[in-house]
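In C-alpha cells, one chain follows: the form predicted alone.
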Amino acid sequence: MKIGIIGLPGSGKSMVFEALTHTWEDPGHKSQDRIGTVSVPDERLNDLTGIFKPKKVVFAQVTYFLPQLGPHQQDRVYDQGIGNRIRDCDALIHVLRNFSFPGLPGPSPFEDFARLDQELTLNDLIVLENRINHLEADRKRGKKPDEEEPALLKACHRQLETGQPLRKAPELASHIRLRGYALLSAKPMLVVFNNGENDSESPALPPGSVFSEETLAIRGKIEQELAQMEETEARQFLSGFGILESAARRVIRRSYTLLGLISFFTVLSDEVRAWTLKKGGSALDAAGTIHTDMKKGFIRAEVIAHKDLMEAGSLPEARKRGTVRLEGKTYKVQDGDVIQIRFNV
C-alpha cells in the first residue's frame, strides 16, 4: 500500500511525513522527494507469536510518499510534477493547516482543501479531454471504435464538470476499464487537520458547507516530537497530552478502512507473516498475493479465525475442537484469518 501526502505550502506536510514514519529530513535535499515504508501494528501477530514461537515475524508494510516542490516552485498552489508523481499512489492524504504561524494568515482549512482539490480536478479534465480527442481522432481516421472507454470517459468529463472529484463517484472510480488513467480525484482520501498542540478537536464546519471527506484530526507537531521517543518515553508523553493513540496507528488504520482492506496471516515453520488484501477477496486472491503458483496450482485453503485459534491454544486443538476449516477457492476472506494454502504445481 503506497499513500500520497499532498497539501498546500506551509501545511505541515514534512512534519506529518515525519509524525507517521519516524523519517527526518535531510537539511542539504530539501528539495527531494521523500519515502518512508513503515510496519502496520497488530497486536494479533503478536498473539500468533506467543503461540508459534517462530523465527522470524513479517509485518504488513505501508509506504509514504511525499513529493517535494522545488525551490522556485514553492509559490505555486499545484504543481504538474507532482501530479504525475503522485498517480501511482494507491490513496492520498491532504494535510490542511489548523494552526497559527507567525508571518502566516490565519488558518482556513476549508478554502485550502478547495483550492488545491479543484487542481486535482482540472488536472484530470485535461487528462479525459486529451484521451477523448485522441479517441475521436482514431474514428475519423477509420479506426473500429471502442464503445465503452469514450462513454466512460464522457461520464467521468461530467462528473468534474459539476466540480465534483471522482472518488464520490465509486462506480465511476473503482472501474476497471479506468485504471490505466491512475486519475487523481478517482483516489480514496483522508483528509487531515493539522492542529495546534492545544487543539484536538475537528474544526467546524463553515455554515452551509458540504464538505463530506473522511477526516481526522492530529497535533502534528506533538506527533512529530512523538516520533523521536523512546517508546516508554513516547507513552508517558502521550499521556501527558491526553492522546490514546499515536497519530501513525490511526492514520493507518483509516487508510485501511478508507481502502476497504483487511489483514491475513501464514504460519509457517520458521515465519509468521501479515499480509493485506481487499475485502471480499476470495481464498484465491489470498494465495495470488502469497505467491503466483499457490494461486496456479490452488487445490484447499485451511482455515481459522485469529479468535478461535486464540482460544484453543494451537492448531492441533483447534483441530479437535472442528474450528479449522478446509475452504475452496471462491471462500471469502475474513479479517484475522490464518490461512495455509495447499497447492500443487
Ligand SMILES: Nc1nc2c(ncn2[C@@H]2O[C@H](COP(=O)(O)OP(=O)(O)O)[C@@H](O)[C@H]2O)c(=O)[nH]1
Contents of the next structure:
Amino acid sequence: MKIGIIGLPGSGKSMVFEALTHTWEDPGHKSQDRIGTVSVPDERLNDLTGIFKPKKVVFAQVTYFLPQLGPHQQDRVYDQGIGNRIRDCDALIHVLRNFSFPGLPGPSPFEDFARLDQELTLNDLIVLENRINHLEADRKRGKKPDEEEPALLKACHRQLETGQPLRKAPELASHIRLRGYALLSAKPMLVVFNNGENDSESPALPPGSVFSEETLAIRGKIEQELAQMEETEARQFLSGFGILESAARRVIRRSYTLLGLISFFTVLSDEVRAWTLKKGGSALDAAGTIHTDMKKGFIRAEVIAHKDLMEAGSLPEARKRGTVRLEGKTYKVQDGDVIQIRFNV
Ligand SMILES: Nc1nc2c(ncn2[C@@H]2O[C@H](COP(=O)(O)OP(=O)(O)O)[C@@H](O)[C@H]2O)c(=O)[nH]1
Ligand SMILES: [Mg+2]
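The form predicted alone done, now the form predicted together with this ligand:
Below is the entire complex, every chain and molecule, led by the chain shown above.
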C-alpha cells in the first residue's frame, strides 16, 4: 500500500512524514521527493510469534511518499508534476496547518483544504477532457466507438463540475474502467489536522459550512520528535502529552479502514507473516496475494480465527477442539484469519 502526502507549503508535511516513517531529512536534499516504508504494527502477529517461535516475523508494509515542489515553485499550489507523481498512490493524506506560525496568518484549515482539493479536481478535469477529446477524434476518424467509456468519463466530468471530488461518488470512483486513469480526486483521502503542541482537538467547522472528509488530529511537531527515540522512551514521552497512541499507528489504522483492508496471517515452518487483503476478498484472493502458484493450484484453505488459536494455545489443540476449518475457494476471508493454503504445483 502506498500513501501520498499532500498539503500546502508550510502545513507540516515534512514533519508528518517524519512522524510516520521515523526518518530525518537530509539537510542537503531539502527539495527532493521522500519515500519511506514502515511495518504495520499488529499485536496479533506478536501473539502468533509467541505460539510458533518462528525464525522470522514479517509485518505488512505501508509506503509513504512525499513529493516536493521544486525550489522555484514555493508559492505555487499543486502543478501537473506533483499530480503525476502521486498518481500511483492508493490513498492520499492531506495535511492541514492548524497551528500558529510567526509571520503567517492564523490557521484556516478548512479554506486550505478547499484550495488544494480544488487542484486535484482541476487536475482530473484536464485528464478527463483530454481523453474525451481524444476518443471523439478517434470516432470522427472512423474508429469503432466504445459507448461505455465516453459515457463514464462524462459522468465523472459532470460530478467534478459541481465542485465535488470523485471520492464523493464511490460508484464512479471505484469503477474498474477508470482504474487506468488513476484520477486524483477519486483516491480515498485522510485529512490530517496538524495541530500545535498544546492542542489535541480537531478544529471546529466554521458555521454554515459543510465538510464531510475522514479526519484525524495529530500534533506533528511532538510526534516528529519521537523519530529518534526508542520505543519505551517514545511511549513515555507521548503519555507526558496525554497521547495514548502514536500518530504513526493511528494513521495506519485509519488508512486500513479507509481503504477497506483487512489482515490475514500465514505460518510457515520458520516464518510468521501478515498480509493485506481487500475486505470481502476470498480464500483464492488470499492465495493469490501470497503466490501465483498457490492461486493456480489451490485445493483448499485451512483456516482458524486468530482468537480461537490463541484460546487453544496451539494448532494441534485447536484441531482437537474443531476450531480449524477447511474452506474452499470462495470462502470470504475474515480480519485476523490464520490461513494455510493447500495447493498443487
Ligand atoms: N509551532 C509549530 N510549528 C510547526 C508545527 N508543525 C510544523 N511546524 C513548523 O512549520 C514549518 C513548516 O513545516 P514543514 O514540515 O516543513 O512543512 P511542509 O512545507 O508542509 O513540508 C516548519 O518551520 C515547522 O517547524 C507545530 O505543530 N507547531
Ligand atoms: Mg517540507
